[in-house]
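First comes one chain, alone, set out as structure tokens in the form predicted on its own.
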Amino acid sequence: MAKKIVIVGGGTGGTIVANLLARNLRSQISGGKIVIDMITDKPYHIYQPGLLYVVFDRMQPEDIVRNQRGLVDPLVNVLIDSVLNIDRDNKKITTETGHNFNYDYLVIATGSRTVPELIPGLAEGAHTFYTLDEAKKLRDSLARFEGGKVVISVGVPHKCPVAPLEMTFMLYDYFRQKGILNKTEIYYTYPINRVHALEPVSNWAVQEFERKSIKYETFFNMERVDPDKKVVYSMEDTQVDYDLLIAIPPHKGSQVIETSGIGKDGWVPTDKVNLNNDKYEDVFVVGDTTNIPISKAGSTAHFESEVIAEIITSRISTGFSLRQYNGKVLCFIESGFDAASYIWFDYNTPPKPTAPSKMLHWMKLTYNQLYWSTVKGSL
């Protein structure tokens, strides 16, 4: 009987795992000894870092969207459907349309979602940029904006930890180029005692803020927003008024993780080096879905995917694997329209942002195009 590998989720992590496994196990799949099924609830795939560029009209929506089936190796079966339940004890997946899948190996790649409803008034009073529609709405609002106070307020947890900083720096350049910087105040808030969770990144960002006269407030946890008065209130009993509010809503994992009893708030308990779910050695977790306390970023999913694909390949081929994940993450940080910084780190190496440069900015723009090769497992 063929061994069955099921991948739930078609984002960066799930797609890379599927393509790497198809490449590694091509002869066994062609010979009917292995079956790989991917279940994803969307027929399209979005390059999520590109949403920031859509906001500033530097990428078009069609630049960051591809058909999901076209990104996945033909040897992988792709079902566009929503998963209703994951039964790890019986190794069974149930979908909304009534399909049932059994598996020998399961990869959970269900990602994360914004939950603005946790903060009263946030959905009504704030712009954000985590979906294509939201990015386009913010783009259109910025086109009409002629000056005032712009507040960037951050909720936690959230994916792509540097995105709020990138948004702030790109806003600065946008207003400068539009000629309204002298009529605009940029105000940034963050929930802890610094402007970013990683202290070296925070120290670098503060220097950039002060150089550009961007105001900021720490220990500001959004409690509620009054869209009529245009005020955002904090749990610390402070408040900030705004003309334009750009919020980073708190995130949760997928609802199916909660309903299946796998993890609180949709985050799956995950071994930080072996990337398996608790005692379930045949269940692997990748990307935003994990509860590992590292950045929920595309590069994290990329490096985890490579490890998971190698572990499953080795297990099938030899019965064991020595491969482990070392916590590697790397990230470009746009510091405006024509410069970027860069960080990398792992479990043993702290991040150290480089000085912003045009070269790093162009490297980031190059990767925006190379992403499609990455998810196909070519890079």
Given for the second form:
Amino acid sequence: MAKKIVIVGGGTGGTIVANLLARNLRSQISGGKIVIDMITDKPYHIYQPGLLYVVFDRMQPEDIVRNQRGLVDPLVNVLIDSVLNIDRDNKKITTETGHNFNYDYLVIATGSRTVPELIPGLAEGAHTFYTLDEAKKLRDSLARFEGGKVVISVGVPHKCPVAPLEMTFMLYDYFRQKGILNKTEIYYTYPINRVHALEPVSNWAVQEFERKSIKYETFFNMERVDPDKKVVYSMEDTQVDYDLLIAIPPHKGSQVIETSGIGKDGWVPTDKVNLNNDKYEDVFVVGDTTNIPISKAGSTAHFESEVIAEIITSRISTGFSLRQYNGKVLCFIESGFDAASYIWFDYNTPPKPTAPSKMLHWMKLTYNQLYWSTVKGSL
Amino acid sequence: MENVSIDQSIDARGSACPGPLMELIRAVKSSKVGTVIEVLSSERGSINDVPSWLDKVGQMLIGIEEVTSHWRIVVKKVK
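So the form predicted on its own is up there; where is the form predicted together with its partner chain?
Now the complete complex, all chains and molecules, led by this one.
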């Protein structure tokens, strides 16, 4: 009887795990000893960091979208369907169209989604940039914008913790190039008592804010938005008015995680080094889906994917694995249209942002293309 | 604090990003009134940051204790 590996989700983490497993187990899959199934609800795959560039017309929508099947090794069976239930005790997955999958190993890669509805008025009053449609809508609004107060307000939790800063710095460069900086105020709010979760990044960003006359307010957690009055109210009893509001909405994990009784708010309880779910040693969790208190970012999913693929491969061949995840994350930070910084850190190493440079910006632009090789498991 | 019953525990030790306070804000927002939340943090700054935020939003700090190489901060959602 063939061993069955099921991957639920076709984002960065799910796709990399699928491709690495196909590469590691090629002969056993070809020989019918192993079957890998991927179930994903979207026939396409978006390079999500590219949305930031779509907003500023620096990448086109078609640059950041690929057909999902084309990214996955042909040895992996891909089913485009929604998963209705994950039954870990009986090792069974049920889909919306009535397919049932049993598994020996399961990889949950169901990702995260924005939930603006948690903050009354946010969906009506704010722009966001977490889907292609939202990014295009913001791009169109920026094209019409001729000055006023732009507020960037950050919700909790959210993925890609550096994206709000990147958005702010790119807005600055956009308004400067458009010649409307002198009649535009940029105002940034952040939930904790600094402008980024990482203190070294915050210290660097504050210097940039002050140099660019970007105003900011900390300890600001959006509670509600009045789209008619154009005001954002905070849990801390302060308020900010705006002409254009760009919000980073709070995020949740996938609904199926909640309906299957696996984790609150769609986040899966995950061992931070072994990457398995609670007592289930055959259920692995990757990317935004985990409840590990680290960045929900593509690079996190990438590094976790490598570990999970190696653990499953070793477990199949030897019955055990020595591999563990050390919390590694690496992020570029665009500091405008022509310079970028970067940070890396892990569970034991704090981040140290490097000075922004054109070289790092070019590396980021190069990575925007190399992503397609990463997700295929080639990098 | 030994006798306090914990409803939710957040182990943010070694968590550089998003960090203990952000994890706590997330937990407070998604919890019911009356929930007692424990945060484990290896960041010394948390012993100042967390009480400052709780003070601003009117939530309750039950206590802070140092445990070997980290701090245990216990919070109650009261509104």
